[in-house]
Amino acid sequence: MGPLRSVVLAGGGTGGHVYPLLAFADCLRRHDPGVRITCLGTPRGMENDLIPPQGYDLRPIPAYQLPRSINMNLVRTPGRMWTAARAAGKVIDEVQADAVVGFGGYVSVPAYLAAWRREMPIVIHEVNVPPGVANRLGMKFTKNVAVGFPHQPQQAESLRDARVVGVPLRRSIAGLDRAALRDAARARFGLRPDLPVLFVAGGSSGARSINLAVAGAAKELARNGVQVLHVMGARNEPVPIPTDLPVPYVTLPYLSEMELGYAAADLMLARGGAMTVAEVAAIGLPTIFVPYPHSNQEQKRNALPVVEAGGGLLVDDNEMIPAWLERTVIPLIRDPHRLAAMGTAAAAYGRRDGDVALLNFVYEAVAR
């Protein structure tokens, strides 16, 4: 297959939509720097933040949440989305595209449609299980689904005949060497370089009971030789930390640059959605994972597998307490061998390869 002339990717919404997309395109570039690119997304989602400074051509168009239940929403969305499909239609119409790549959100329902209409080659990008509402509706036009671990093919029945191709992962992340790091990452926040970093972050929203629970352990933490870099997440009120800590700890509302906190860290302790699994299992840093307890529990089935390997532990949000972070980060952090077995066993489990993946299986359905 030649080089694509022109693609139009299609996600939007949160960050686990937007960053595969963003990986994939800065791939797509790479392997072919005359392919045009242009990007679908919704007028308010993070979207809006993040692909425009990147320099890619992003379109908003009109799109509509999916109704889970019946109500007049449901007998609205016919006529949304196809007036949302006709906005898509234009666009991809306009750049004369040869593809349309979609990684979820209600702004890559439009898009599928309009491809269908064209009989357009689509490929469907999904990393959870199940699958979310808009590629689950994408999937009854198209065969050409990637999913991003191998477990899915294996736990959802619509994802069956699914390629694994892993997750398009930001250069900056998939080439990441983390001792080579470690000193200027640890130097750039105002952390030791002597002493072990336990990084927190839950998500670019936050996540206020791991916020509560590692405030609360502080003390001991820090007692104990044990430096904290904490992401408290955008959107959550600031969690008060104790002063006169013996040694650092420090917080950020939010860090764009995930690979220094990765670099600086020896142990992390994070939410479970699908683009923080594949990031610490690619880059092979031992992780505590507490999913998200207000769902369908895809986040659990995210990092089950790593932990499984014996990259990761896991442990119920209401588990989560002062108590618990204490005797168990404390033994954990300060035992390297037991460190380097997990980061072992957690790049194992994880590929750093995933946007080249889902390039050459688009250039075969493109090809199909």
Ligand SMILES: CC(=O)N[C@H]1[C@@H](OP(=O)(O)OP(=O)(O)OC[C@H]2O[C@@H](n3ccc(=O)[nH]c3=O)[C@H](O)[C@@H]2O)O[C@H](CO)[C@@H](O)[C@@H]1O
The other form holds:
Amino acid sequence: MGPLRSVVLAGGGTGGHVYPLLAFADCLRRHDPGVRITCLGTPRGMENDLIPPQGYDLRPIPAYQLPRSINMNLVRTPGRMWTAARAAGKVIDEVQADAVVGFGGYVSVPAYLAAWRREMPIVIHEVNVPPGVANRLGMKFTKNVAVGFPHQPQQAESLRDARVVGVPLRRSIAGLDRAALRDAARARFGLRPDLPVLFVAGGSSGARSINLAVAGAAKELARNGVQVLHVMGARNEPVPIPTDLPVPYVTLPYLSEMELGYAAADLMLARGGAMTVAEVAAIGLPTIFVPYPHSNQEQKRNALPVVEAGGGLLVDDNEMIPAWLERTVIPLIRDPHRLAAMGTAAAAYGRRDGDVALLNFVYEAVAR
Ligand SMILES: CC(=O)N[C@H]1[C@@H](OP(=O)(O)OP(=O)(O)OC[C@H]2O[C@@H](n3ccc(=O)[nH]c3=O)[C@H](O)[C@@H]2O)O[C@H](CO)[C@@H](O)[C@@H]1O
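Please give the other form, namely the form predicted in complex with the ligand, since only the form predicted alone has been shown so far.
The next block holds the full complex; its first chain is the one shown before.
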């Protein structure tokens, strides 16, 4: 049994914050089935779709969006933030939490504030460079900062002393054997077992520029025997795909069982969200990264170490046009030796034990 009786987890908004929270919750429950786990969420974030089905207690906290330029001066922290912090504090008191573990996103801020007022252990897990604004504020209250990747302490002064623990990944992904699941996964999507598969997914909310480029390349990819499994993003307008293609082209709005997509694929085309990078690296899936261009180079920094290790390619969003895709994807996906070498390089960079490493870090922090 670990040193925790009750823990509050905070992280919300996009999949990028919710999936590591969930993976960590699962790990905690596996190691210590008696511990009480409570999650804080905003009323409309993706946590509402993702957390309750996994059987965790999700408590809504009033949403308050921090301005990106907040000066981190608590005296000037807006009143609405304290209202949210009081709501978080009520939950913390009710469940008699021993610690708060935050993954970033707006809901983490009230949790950090409430835990700080109660002088409780706070642990922060951060996967981006620069750290998100919520975690930056949280770092004022704790030195227990864990990060997902080795480049983060080198690139961000505020993360210099952070512990590299990796990223908690869902068990279905951390434990994935792609080769063993490949045929079943392909059958599930109606894909042929004998032709290569390009898996396209633009992060937890999809990516319009990627969707348009792949749709534009659909005919040429199909003519060259490349099958496509394309997750468009539930919040995106679906892009029309030609219907008379000679090989399967399967579109989905969202894929909950992401491991099936990963297992079906020979090559992935993705954004550079930190979770996506951690997942494809861990499972050794060669990936073409098209970082989201509008967030401070954050996604480029996530993807670059995998690319430099030889596990993927990097392309600017403005180069994401059908001709580039045709030129790059077709020869690569037909070259199993190159794909295998890229997969091995990606896997050497990735890790599958981020959940356990973070749990050990939390136990240490609570024991301190
Ligand atoms: C535009 C933006 O600001 N994006 C940020 C956001 O990305 P975003 O929310 O897109 O997050 P990631 O790419 O990191 O993670 C997406 C997660 O959703 C899952 N998934 C995705 C599609 C699908 O159909 N099914 C599914 O399960 C993936 O397996 C992955 O676990 O959070 C990341 C982590 O903080 C940041 O690094 C990104 O920069």
